[in-house]
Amino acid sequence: MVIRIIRNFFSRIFSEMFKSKKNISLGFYGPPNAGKTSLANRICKDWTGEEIGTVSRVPHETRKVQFREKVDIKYKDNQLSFKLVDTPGIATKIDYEDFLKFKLKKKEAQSRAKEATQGIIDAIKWLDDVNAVVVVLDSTENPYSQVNITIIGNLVARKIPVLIVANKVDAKKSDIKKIEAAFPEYDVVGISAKYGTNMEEFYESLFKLAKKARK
């Protein structure tokens, strides 16, 4: 009977062990209006017919981090569950005067500037607790930005393993060219998270992040 004890409370540890392997946490992060929300909406409906949260054309329409606990995704042969966890547009500087431009009043405008300043907050906090990130950048615009280095620096000092994501190729502007050379060192993946667009590839790259966050 010891021996049965024993044996199930090892094989209780070897499961939790494996199940933890199994689970990744998956941060998305970029600048605002890259497309996060998009991708963790389209993720969230190709495996589980449900989107994360709304998109808009205004600026921080996400203000705060938001997440999906268990997300089944399969390619190939191999199957991986992923916590997914979207996160606020990082920016430098948050100006509710910017808002005013989409025709928000000055109020509700203030309102969204504060509440976009503390949802960078958490989402820098958020960095704690993921075990891989997906940088999504906007293909039309110029990557060698303050914005995006400091993104990117903040996850190579915390030895976060990252996968790029150049988002909008169906953009006429788009030029993933742009974001290989400015970020020569990481994989970078065009896709176009509206339409699904190379959603295949950037599962493929997705798993080989997963390999490289689980060792």
Contents of the next structure:
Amino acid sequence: MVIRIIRNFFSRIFSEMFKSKKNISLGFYGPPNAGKTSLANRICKDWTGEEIGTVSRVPHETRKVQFREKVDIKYKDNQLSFKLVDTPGIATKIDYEDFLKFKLKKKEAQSRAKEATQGIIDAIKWLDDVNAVVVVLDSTENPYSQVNITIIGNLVARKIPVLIVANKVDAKKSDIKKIEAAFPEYDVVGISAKYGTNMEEFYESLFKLAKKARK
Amino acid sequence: MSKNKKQASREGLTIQFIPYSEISGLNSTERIKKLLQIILKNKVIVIQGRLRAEEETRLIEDTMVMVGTVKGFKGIELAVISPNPNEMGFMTKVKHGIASALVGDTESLTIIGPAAIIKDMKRDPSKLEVMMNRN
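With the form predicted on its own in hand, show me what the form predicted together with its partner chain looks like.
Starting with the chain above, the whole complex follows.
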């Protein structure tokens, strides 16, 4: 019994050591409808040919944490293996009536709201299990929302390296400079996950982020 | 009601001011519990200082638990305004740093209210606009 406990203890320690060196657990965090799943889908499609989840214009489409194990990404002469963790959008309020505006039926909207609240709780819990985080922000929205500041502040407190992605640069109202001004200490990459714009620069920044995570 | 609390009530809206001294001695669980109890009474809270980063996420988590369990509760609106360190001179930064280390972050203001009362809070670096629900 004691031998088994000791064996399990060491095997867990060694597996954690190798996991941290070989496979980077990369979380996608941000407010709802910023494009986290669109970006995770873009990466998965680029490197595995398959998508990770569905996207929708209705907020809180992702209500469960979604994974893709072992996504091998190549950039220049380097290759890294990531576990992609796509999380539900974090919000401080959920009102089922907001979903009715998107022509959802009342019961459907209520069920979506209930799942969304649980999704937010799960997303926060998953902060314990990621090595690096891509914070996806909608570049057409005001970046100074407290949710964004709270997410990033929490990652800093946990010493988890952060890359900020300003998504939807294809939109007319997009303003990356506002995001850069709001978070001057971080790398900000402007992309359009939907159209695949500027993904080369994103992968370059992702590899820099991975380097910080592997330290 | 505590002497340190000042309450202002106007047309059904109650704003409760909480000085830093009132929450500084509480642990994270007690702080969040205290805040949520006030919010559930449909009051808007203005706190001198700010919560720690992990307390802010814990507040969001606990809020979501309550959205799922307390009938009619839709969540909260939350905003923090702090002095911009980029606009401070070197000595002011040092003074602020020492003060924060000794007595905590009392320079910031945190505004938290129930989403049923506060429609939105719009922040830019220099100002905070709080939009109230009409009903």
